[in-house]
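In the form predicted on its own, a lone chain appears below as structure tokens.
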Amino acid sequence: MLTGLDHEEDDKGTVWNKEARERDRDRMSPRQAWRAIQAGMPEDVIISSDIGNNCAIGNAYPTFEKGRKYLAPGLFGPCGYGFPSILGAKIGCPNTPVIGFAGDGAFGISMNEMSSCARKEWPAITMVIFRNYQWGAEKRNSILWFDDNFVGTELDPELSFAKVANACGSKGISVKTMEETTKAIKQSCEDQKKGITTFIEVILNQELGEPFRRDAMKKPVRVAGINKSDMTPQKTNN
């Protein structure tokens, strides 16, 4: 089923995903990118995933034949987890290919380590940054709860993480097609054997996947029989 699923559905009354597809027809959708990534990953790879909309979409795609291969932030949901956790995985398993994943919002939380991991004593990794120029999870929730309105979710379209990576002494590349993405994943894992760290900036359209919590902002429900006097703390005699 996943192989034939290319795009995200809009909720009733919203048109964001439809307009995103029309606006950026030349860009991959998140699901297309994940299929391309999956096609390029070696069998014994360790991956880490950050929080965020594109990483949440991708949770359904990778498959593993062994345990301890998938690092995820879990219920704590710490933004910026994907990058440092994959560095730790490579330190612990220096002969195993590793790939970290993060959206461009979450990656900004820990990107200062780009200069640290370029040092010769650090092992080489692959880091994938999904570049859709937005805080996707926050935008999807805003669109859902506030009738297609959102604020404070936009990111700088002029920033290039690939260029930052090159400036820090690592290898930085941008990919825009499924073929380029698969090729870059394969090459970066081979380059890890040569001590080359690669940051792959995957340029995506702005489609948004399922929100994390549809129930989080439902209107409060009045419970019959409870009033303010019932809620007042009562004094007790000790």
Given for the second form:
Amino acid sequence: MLTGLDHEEDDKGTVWNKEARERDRDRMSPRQAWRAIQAGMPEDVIISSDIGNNCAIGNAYPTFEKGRKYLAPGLFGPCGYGFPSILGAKIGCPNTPVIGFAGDGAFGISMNEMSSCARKEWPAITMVIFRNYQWGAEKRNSILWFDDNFVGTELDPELSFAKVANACGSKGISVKTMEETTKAIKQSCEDQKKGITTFIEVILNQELGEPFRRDAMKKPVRVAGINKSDMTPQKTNN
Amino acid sequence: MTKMTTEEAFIKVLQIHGIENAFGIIGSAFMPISDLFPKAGITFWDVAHETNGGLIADGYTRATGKMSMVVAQNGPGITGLVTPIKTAYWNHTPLLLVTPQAANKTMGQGGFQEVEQMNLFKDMVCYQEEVRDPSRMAEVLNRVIEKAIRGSAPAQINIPRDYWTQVIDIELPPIVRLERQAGGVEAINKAAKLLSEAKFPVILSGAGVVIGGAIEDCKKLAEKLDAPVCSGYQHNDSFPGSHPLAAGPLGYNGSKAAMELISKADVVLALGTRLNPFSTLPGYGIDYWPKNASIIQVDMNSDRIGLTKKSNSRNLWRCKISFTATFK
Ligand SMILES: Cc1ncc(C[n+]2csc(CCOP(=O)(O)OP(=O)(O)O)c2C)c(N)n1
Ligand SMILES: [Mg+2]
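Could you drop in the structure for the form predicted together with the partner chain? We only have the form predicted on its own so far.
Shown next: the complete complex, the earlier chain at its head.
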């Protein structure tokens, strides 16, 4: 059902996804990345996921033959679940290939664990970071209900998670095509057997899928109006 | 009665329950026990942040079915555990939360690393208890572990840190493991009748099917009823994906096929699911929840039966049964 789908739709009156495709023509869409990832996943793999648009787009893709294989963040919905939970899975199942997934924002919340997990006592994992340079899931809400007013949705475009990974003593790579992605997933799972942890930064276009909470959102109206000139400076003792 | 220290008592109970892994950042408040970890066969996974430590523990248990413990320094170490403990709560993960507390001797004076740790986790765990006397260390720890298993959720033991390094004379408590309750006779008969008369029964399998080790049973039942199986939101691993009756996950970005199938059901057999809102909200503009179908809900926690979704009142039917006990 999903195999034919490549791109995310825009709601009537919005153009974000169309423009995102045109802006970065050479980059993969989230769905293309997911298909490339699936093509490289070993049998018997345990995967984790995170709260975020790219992870959520993938929610319907993975199927499993056994239980205890899919660790999604669940109903509390914390960003920053994908990386630590997959570390725990590997600690419990050291001989099973594992792949963690997180968006670049959510990964940032948990990335301090890069500084602990490369030590030789810790088992090796693969961690995929969906790099779209934005807190995408929330950004989709700004597009749909807040007229593209992007407050707090942009991430640092200069940051390289792959470089951070290398600096931590793990393997860090950055992939841009479907072919590279499939290859990197396969290689990293082989490398887990040799004790090598790989962080794969998957560079994506900025397309965004369905918002989480259509049910809970509505377009705000201005009633009293808000003016900058009403801002009152604080008094301090300095 | 045997003489031992409070930390020895603590470790011995961990050993009785086979708790082999602890996650946290080292701190003086629990050093008397971490000191014994290597001798006891317990690995201390020293993490970079407590919040990650708690989530690592959740991942460990969800992947293995085994319980682990999370521990941290009283105060700022413990406050870092709020997010992962509540996360584990809604993932139905049994987990031992060990919270060493500022010393009883000074508690309330606003001293170093002092915070109300029982209030902090009140809404995050299925059970919490503070050790009220050093001699009760083993008894309380044993109960807290049992409660986490029974409730399939985190449970907390709060320990005034001045209770360590005391000599006590105690008997180690016995393990009391309860078998999960099967449904009542009446409930099971009603369910059987509903299902045998159903024109289009659909099974909804949730986390409880994974946690309860009931995937095989669910498969057998689905084959017997020739009923398609939808999975709960984010529980794609609760039914074998290659099975011809597998329909895929419901909920946000889920499977359209699953949504269309369940919308046509006249009886929904909801196994190991609390029917959380994210598995039942409309998706792709399809309002798929079958409002007129009879719902048979199987959940280990009777408080969650009928909490979010009701069947038509004539057929409203409640039960509390365990997965394996029911299908065999
Ligand atoms: C701890 C926490 N903080 C904030 C949020 C709100 N939130 C939900 S999704 C999201 C954006 C996720 O962005 P990213 O991880 O980059 O993934 P993307 O949506 O871009 O794929 C945020 C901030 C949350 N769920 N959890
Ligand atoms: Mg992002």
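Heads up, when I say rigid core I mean the largest set of C-alphas that superpose within 1.5 Å between the two forms. Since this is a predicted model, take the numbers as computed values, not measurements. Positions refer to the first chain, counted from 1.
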query	finding
N149: Cα shift of 2 Å or greater between the two forms (core-aligned)	yes
